[in-house]
Every structure is written in C-alpha cells, then in structure tokens.
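Take a look at this single chain, the form predicted on its own, given in structure tokens.
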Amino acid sequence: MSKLNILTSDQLQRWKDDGYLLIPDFFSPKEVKEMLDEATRLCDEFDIEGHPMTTFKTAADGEHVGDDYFLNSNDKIRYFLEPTSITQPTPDTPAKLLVEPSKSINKIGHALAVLNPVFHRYTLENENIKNVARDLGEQKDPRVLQSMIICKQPKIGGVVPCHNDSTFLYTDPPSAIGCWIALEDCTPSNGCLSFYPGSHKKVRISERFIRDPSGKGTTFIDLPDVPKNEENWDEMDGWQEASCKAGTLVLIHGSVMHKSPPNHSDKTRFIYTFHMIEGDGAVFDKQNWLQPTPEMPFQPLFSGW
C-alpha cells in the first residue's frame, strides 16, 4: 500500500467495512464559520419574487420534484423549498409561504462548488480534499458533481428516507462517493445521519432515478439482468447513529444504506455536501436527472477550475 495523506490506516479499513467514515476535525472552527456564514447569507439573500415555489421532496413512495428549475440546475445555484413551508396550490389559488424565505428553504444547488467561491475554495481548491480523494483510491478521476446545502430547517426539515446515492447519480459501473460536512452539529433531535454499516457489500444497485422520457419530471427505472434486493434496509436491525460535531467530514459510498429522521428541534441542521464520481471509464449517461452541459462540465478534482 502507498503512503496514506490524509487517513490512517485504520480509517480507511472502516471505510471499506463499513462503507461510511467520520473524520471528526476535518475543518477548523474559523473554516466551518466561512460556509456556515455563507450558506447563511445565501439564505437571507433568497427572494421569493418570481419562484415558481419548487419544493424538494425524497419520499418513499417515490414522489420526487422534478421541474425544469431543478432538472436544469446542475450550472446554476438554484432554492428549492420544503414541502411543509408552503401551503398546497389549487387550480385557483397559487402556493404560498407559511415562513418567511430564509426558514422556507430545504437545499441550495447544484453547482456552489463551482460559482460560489466559498464553497469553490473548500471543495475544487482544497488540497485536504483532494488527499482524501486519493487515499480511497476508489477513482482513479474524481468529478464533482451535485454541490448544495441542506438545512434541514427547525421543526419542518423532512425525513430523508433510507436510500443508497448510486441509485441517483448513476454511473455504469456505480462509482459514487458522497462528501457531507457538517456545518452544524448534528445530533438525534435535529436529523443527523444514521448508517447501516456493511450494506454497500450486498446492496445491488438495481434501480436507477432517471428523467421520465415521456419530459415531465422524473421517475424510476429497473436496471436489466439485475435481480431485486431482498433485503428490506429500513427495518432491519443493525443501523447506526452517526452524530457528530461541526467540522466533521463524513464520506458515504454510494452504495451504503442510509437515512435521516425529521427535524422536530429547534436548532437548524446546515451542512455542505458534494459527490464525485469516476471520470475514468465510467459512464454517466443521457438518462440521468442531471445534466453537464457544455460550458460547465463535471469537474475535475484533480485539475479543477
């Protein structure tokens, strides 16, 4: 094995067992203030004049936003609501906010890494990142894709069902990796993540989040010759809390099972998360959700802008 930069050895062995690893300190206190600051004042700049009031819904049942202000996101910073912050619009009557704009809001995207210079500067500019990147040696030519905050708002930030990420960056093979920080801490009470560990060995990625072809938003589709899970992850035993304190880096493979409860406190719950996947070989295709375009690619952590 090369030299390790950034993990221990220990660290990267749970990383491979258990398919998610918390790196508690990742980020100083004066770092975590920069992007909270500025997820902060995103949210206070954020004018409702003019929305058309897209909400961002992960739900079981498989009902997902899927507009052309969020499917043509991935070159732009773009808000998108929680679905308990508005009230239902009717043939007669338009949506309307329950909350003033800057409690409204479920997640800031897609592209802050690459238009926002924070958020540039902590992600394609950060050569911690990039050595964390390289000691997984999960991809030989990380891109990065799907930049954005979540707030997880005080007492309206939904549940975040049990879901893998591969299942919605889908790459041919699957190569997603998740990169989550934790701008606030996050605890039980205001949503924190929880894991089950081991699950990325045995989940089979057999489903994929794609645009619906008939162009109205966004569906589900089987993947062929690959058999259902059997398993159902959300109720069985083993999951694991993974609380933790502003700072922490947590990296999610993109198979792994996981999920997050509502947020019934009081505390909001800001984090910054971006996602790679293999620009060596591995194909990300027209079916996706999201889109490069030409004038901003998927970038390259190694050589990004």
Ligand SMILES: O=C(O)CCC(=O)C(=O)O
Given for the second form:
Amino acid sequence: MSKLNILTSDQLQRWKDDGYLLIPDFFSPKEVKEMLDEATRLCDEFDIEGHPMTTFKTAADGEHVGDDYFLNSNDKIRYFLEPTSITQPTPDTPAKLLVEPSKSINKIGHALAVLNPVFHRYTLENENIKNVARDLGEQKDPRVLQSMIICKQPKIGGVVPCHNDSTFLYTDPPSAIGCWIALEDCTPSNGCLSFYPGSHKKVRISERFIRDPSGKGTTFIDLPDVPKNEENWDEMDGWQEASCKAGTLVLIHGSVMHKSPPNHSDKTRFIYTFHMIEGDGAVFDKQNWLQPTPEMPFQPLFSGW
Ligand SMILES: O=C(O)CCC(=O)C(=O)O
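Could you please show the structure of the form predicted together with the ligand, as a counterpart to the form predicted on its own just displayed?
And the full complex, kicking off with our chain again.
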C-alpha cells in the first residue's frame, strides 16, 4: 500500500468494510465556527420576495420532485424550503410561509464550494480534503459537485429516507463519494445520519434519478441489465447511528445505504456537504437531474485552484 497522507490504515480499512467513515475533529472549532457563521448569515439574508416557494425532500422511489429553480441550481446558491414550512398552494392561493424565512430553509445549494469564499476555502482549497481523497484512492480525478448546507430545522426538519448517493449522482460506472461535515453536534434527537455498514458491497445501483424526459421535474429509471436489489434495507436489523460532534467529517460511499430521521428537537442540525465523482473515465450524462454548464463545470479537486 502506498503511504497515506492523512488517514490511518485502520480508518482506511473501516471505510472499505463499512462504506462510511467518521473522522472526528477534522475541522477545528475555529474553522467550524466560520462555516456555521457563514451558513447562519446565508439563512438570515434569505429573501422570500420573488422566491418560487420550491421545497425540497429527498425523493423516494417513484416520486417526482424538482422545478426549474431546483434543476438549474448547479451554478447558483439557491434556497429550498422545508415542505412543512409552507401552506399547500391551490390554483387560487399561492403557498405562504408558516415560519420566518430563515427558519424555513431545508437546504442551500448547489454551488457553495465554487461561489461562496468560505465554503470554497474548506472544499476546493483545502489540502486535508484533497489528502483524504488521495488516501481513499477511489477516484483518479475527483470532481466536486452538489455542495450544500442542510439545515434540518428544529421541529420541522424532515426525514431523509433510506437511499444511496450513486442513485442520485449516477455515473457509469458508479463513483460518487459524499463528504459530509457536522457544523453542530449531531445526535439521534436532532437527526444524525444512520448507516447500514457494508451495504455498499451488496447493493447494486439498479436505478437512477433523472430529469423527467417530459421536461417537467424528475423521475427514477431502472438501469438496463442490472437486477433489482432483493433486500429491503430500511427494514433490516444492523443499522448504526452515526452521532458525531461538530467538526467531524463523514465520508459516504456512493453505494452505502443511509438515512436520517426528522428533527423533533428544538436544536438545529446544520451540516455542510459536497460530493465527488470520478472525472477520469466515469460518464456523467445529460439525463442526470443536476447538470454542469460550460461556465461552471464540476470542479476538479486536485487541480485548478
Ligand atoms: O444530512 C442528511 O440528513 C442527509 C444527507 C445525505 O443523505 C447525503 O448527503 O447523502
């Protein structure tokens, strides 16, 4: 094995066995504070005036979510609302906010790593992140995409159902890796992640989340020639809660099954996350819901900054 830059061989082995890895204290309290302050500032400056009232929830199988505001967010910093923070619109009555704007946000994305100087510094300019990607050794040319803050607001922060990320950020072959950074302590009560360890070795990526060919929203399609998974992971014994302290980096393999419950507590659960896909030989095609633009391609982590 070549020399590791930042991970220990034990951490690398756990990553390979479990399909996820928690690295406590990856970011210092000062760094976490800077990111959390910036996330809070972005929430506080959210202006609902003119917002299309686009909500976000992770799509479950068969669901159609996503308007143009969502689909064209690769190169922007946009705000997506908690579904329960608004009234249901009718043809005569537009949706209205039920809480103050800063508390209505489910997530902010998807170009924070490029457009926001603070998150740029902790992503594309960050030598420790680059070294983690080098040590994992899964991608020759990692490309950063879908960078976002997830707020998991007190009382109304919704469930993220059981899923894996390569279904949503599909490449051929699958290559997604998530970097998920706790900006606050995450516990079962404010909605920490849970993982099914080792599921990445058994799961087949048999479907993918795409732009609906009708031109409206998104949908799932089956991948030809890939048999469906028989397991109902969500119902199986063996899930591990991943409570963690602020400053922890959680690495998420694109095939590992994971989820998070609603936040019924009165504490926020702010996190910052971005994903990486292989830029050398894995195909990210035009069907995917998130699309790079000529002006803002997915950013190479190892070069260009
Ligand atoms: O932050 C969460 O609760 C879910 C995040 C997640 O599922 C992901 O980043 O893939």
